[in-house]
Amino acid sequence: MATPGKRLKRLIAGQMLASRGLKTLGRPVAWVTSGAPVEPLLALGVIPFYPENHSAICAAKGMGAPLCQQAESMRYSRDLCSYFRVDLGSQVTGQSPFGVIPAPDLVVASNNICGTVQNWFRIIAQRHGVPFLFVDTPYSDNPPTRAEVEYVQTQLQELTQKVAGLTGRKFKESDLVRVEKNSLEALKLWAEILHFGAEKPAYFTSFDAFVYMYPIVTLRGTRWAVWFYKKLLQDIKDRRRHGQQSVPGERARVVWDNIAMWPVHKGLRKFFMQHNIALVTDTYTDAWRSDHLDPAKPFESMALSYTDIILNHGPMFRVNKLIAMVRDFKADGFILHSNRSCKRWSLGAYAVKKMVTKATGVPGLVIDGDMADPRAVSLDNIKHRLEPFFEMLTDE
């Protein structure tokens, strides 16, 4: 019986093979941001490709440094997002764990995750000489207002019309409803999977979620994602039935904030296991469990779903999210990744730490790192910070 890891590898290989084959047969390809509204594209038969996710895999495979250096040799600052630098380096050199990446016929971006992507994806469009389409989502510390949802809804309807015109494909709302049903089913499965971290002891951790989030990001809206998560959910239930907890001898439980540190992901996971610490949940993978989608209101619910996400809100939203996670997942502490590349997410880390500790009574720790550039991440330094923190958690 195939393990989840093997199934994921086959899924990724199958996705890339299908994308290249369909591109050859004339299907259009869109390079999109991770927060871009993918459902209208899928409804129109457009193949999405996610440069951010590709950069994360490059970083996890040890390719981050040389690809970043390639971008820097083109006079792009090292202070810029490492996902951008890895992606540009890959485009220029052709180096990728996936082999040949299908070239885009159009580029679709949304600023609901950060402001950098607007310039990054415009550069992609210029390099390939293809149209650049952009969805603006209002940024606030509060849930979206009715006016804000309507503003984004109008853009999504216009985006759909533009993509249909550019690709020569006919839009049918029934196709959009079908795709949204797939997205909603996958999102519900993902939410159920993530909740296994709330059990004590945990039967699923964020180190697992960081890896298995691939389909919910890049295959959202497809039956492939639904298939994968049904299998993964059954695997977790089987492990629980046999008492196979994620961290044998679990001694403490921790919440993680921000993106994973892909260059040291394996080493960090091993260190947590050695100290019997379970990383029970995180704000990163939780961002893809939105329950706003409603196929009965396809455009309106999409507008709310793609506007009301953690990175489109300010620090207080993050504070409240972390407080809820600490309580719901019975955590003994929390860790804030001060991510050199993601300044929007790392904003006010020490203030966030103070407020979450005050509200929950559990200690927090801020650690410096990066999501893709190994030159900005020191596993040894991180271990030196984590060791006394773990001792404090397990001594209490």
The other form holds:
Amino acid sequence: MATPGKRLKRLIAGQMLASRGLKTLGRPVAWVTSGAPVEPLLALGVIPFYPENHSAICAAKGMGAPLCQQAESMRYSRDLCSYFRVDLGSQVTGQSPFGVIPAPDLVVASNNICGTVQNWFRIIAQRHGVPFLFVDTPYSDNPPTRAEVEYVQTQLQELTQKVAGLTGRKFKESDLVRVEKNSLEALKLWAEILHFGAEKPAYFTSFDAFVYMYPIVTLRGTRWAVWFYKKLLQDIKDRRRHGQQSVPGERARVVWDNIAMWPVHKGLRKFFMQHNIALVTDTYTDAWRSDHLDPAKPFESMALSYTDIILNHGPMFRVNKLIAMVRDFKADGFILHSNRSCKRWSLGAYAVKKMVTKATGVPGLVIDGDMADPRAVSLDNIKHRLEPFFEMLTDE
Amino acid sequence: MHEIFLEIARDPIGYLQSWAKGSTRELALTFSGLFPLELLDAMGFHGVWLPPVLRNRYNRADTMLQVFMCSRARSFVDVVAGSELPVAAIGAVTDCDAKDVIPGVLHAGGCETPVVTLRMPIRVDTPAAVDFAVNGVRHWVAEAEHAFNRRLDPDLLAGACALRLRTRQRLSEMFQKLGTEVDPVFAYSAAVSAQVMEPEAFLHALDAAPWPKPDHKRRMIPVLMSGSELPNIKIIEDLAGLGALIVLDDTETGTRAASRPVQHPGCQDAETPPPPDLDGLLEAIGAGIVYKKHGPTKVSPAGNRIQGIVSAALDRGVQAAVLGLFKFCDPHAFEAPALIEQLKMAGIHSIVVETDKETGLLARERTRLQTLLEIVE
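After the form predicted on its own, can we look at the form predicted in complex with the partner chain?
And the full complex, kicking off with our chain again.
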């Protein structure tokens, strides 16, 4: 029987093969941000490609430094997002673990994850000479207002019309409803899977989630994602039935804030295992747990769903999220990744840490790193920071 | 009379501290040229767009923020968290990632000054964005009245709109004559002063004497100054010292903030404003934020911004461009390579001056700039 890891590899290979094949047959390809409203695109038969996700995989495969350097040689500052630099480096050099990537016919971006993407994806559109379509999702410290949801909804309807016009494909609301049902089913399965981290001992950790999040990001809205998560859910249930906990001899439980450190992902996972520490949940993979989608109100619910996400809210939202996670997942501590490449997520980490500790009584630790540029991450330094923290957590 | 502008530009905090001692009005701050100061004025505050106050250390901000936040934002947090000014209220505005998180960081860091955020669109190319901006202003007023425990006075708003608009119009006139009829050090000093002075006092000082002219006796190279906000006046003084004559501005401190219109009859005459029309004024303020000249934080019709800068540079006979960037300012850092490339294609060489600490031009940048000016010459 295939392991989830092998299934995922086959899924990715199949997705890329299908994308290239369909592109050859004339199907349009859209390069999109990870938080872009992909459902209208899928309803129109447009194939999405996710540069952020691609950058994460490049970084995990050890390709981060040379690709970043390529972008820097083009005058892009080393202080800019490393996902952007990896992506640009990959576009220029053609280097990718995926092989040939289908070129975009259009670019769709939304600022619900950060302000960086509107600059980054505009650069992609200019490089490829294709239209740049943008959905403005207002940032707010509070839940979205009625006016904000309406503003986004109007843009989603315009986006759908524009994409239909640009690609010559006909839009049918029934197709959008079908795609949203797929998205919703995958999101619910994903939420169910993530909740296994709340069990004590944990049967699913964030190190697993960082890997298996691929389909919820890039195949959301398709039956492939639903298929994958149904299988994964069954695997986890089987593991629990057989008592195969994620971290044998679990001694402490920790929550993670921010994007994974892809360049040192494996080393960090090993280090946590060696110390019998379970990373039980995280704010990163949790971002795809939204339950706002409602196929009965396809555009309105999509507008709310794509506006009301963690990265589109201020640090206080993160504070409340982390407090809830620490409590719900029975965590002994939490780690804030101060990620040089993700300012929106990282800024204010020290203040966030103080507030979460004050509310929960649980200690937190801020560690410096980067999501894709290995030159800004030192596994040794991180270990030096984590060791005493783990000792404190496991000190009985 | 004009000396006061240079004094303020060199030490805006010192000026505001003195002002606060002698005034019964309370101080309300913002950190962005997008924010309509007239809203704060109309609530009885003295609205101030605090200029960057660059330092060699940001001791208070560093307890709340990482060093990879731009120094413009860190300096604001440092001033507020350090209680260097008696700030009664803060009007925030959504724009770039750094500015977006400031209110939350201040709140999470224990700042007790009430902060209310004006939520603005990132798109500035659609009618829906205008509607959203108008709604954002109305929403801000409602939230601010509650948080600041003050009413926005429609009579005060009409007068404040007119005075602030007059100020921006005068600055626009001045920047039109930059380097030809107006000395750049004076122009930028005045622009910074307009951010912190009460508008009546500013306009009075501005017109108290003829505007100083540039030194045309010296052979100087006409340059473009582009970037977000001016890090400090020392850079402009240094550029002048090196023989660079700024003849075109593309900064928020200069032409961009000054370009914000408020198209309403109530704003056209500062002396005799017509009867108040609160709703109409708020609508005009909201729409004006969308219609103003923007930097790279906004999604505007494709290509217009860079093409506009290059075209204006050619019209003004610009021979070199200075791109003044705050370190860690993402929007401008993203734009810089394309802007440099387009300027180069137009025959204009550029230099990036990155600022983080309290300095004018560093020795290294001074040397690079000298080299560039010599090449151009």
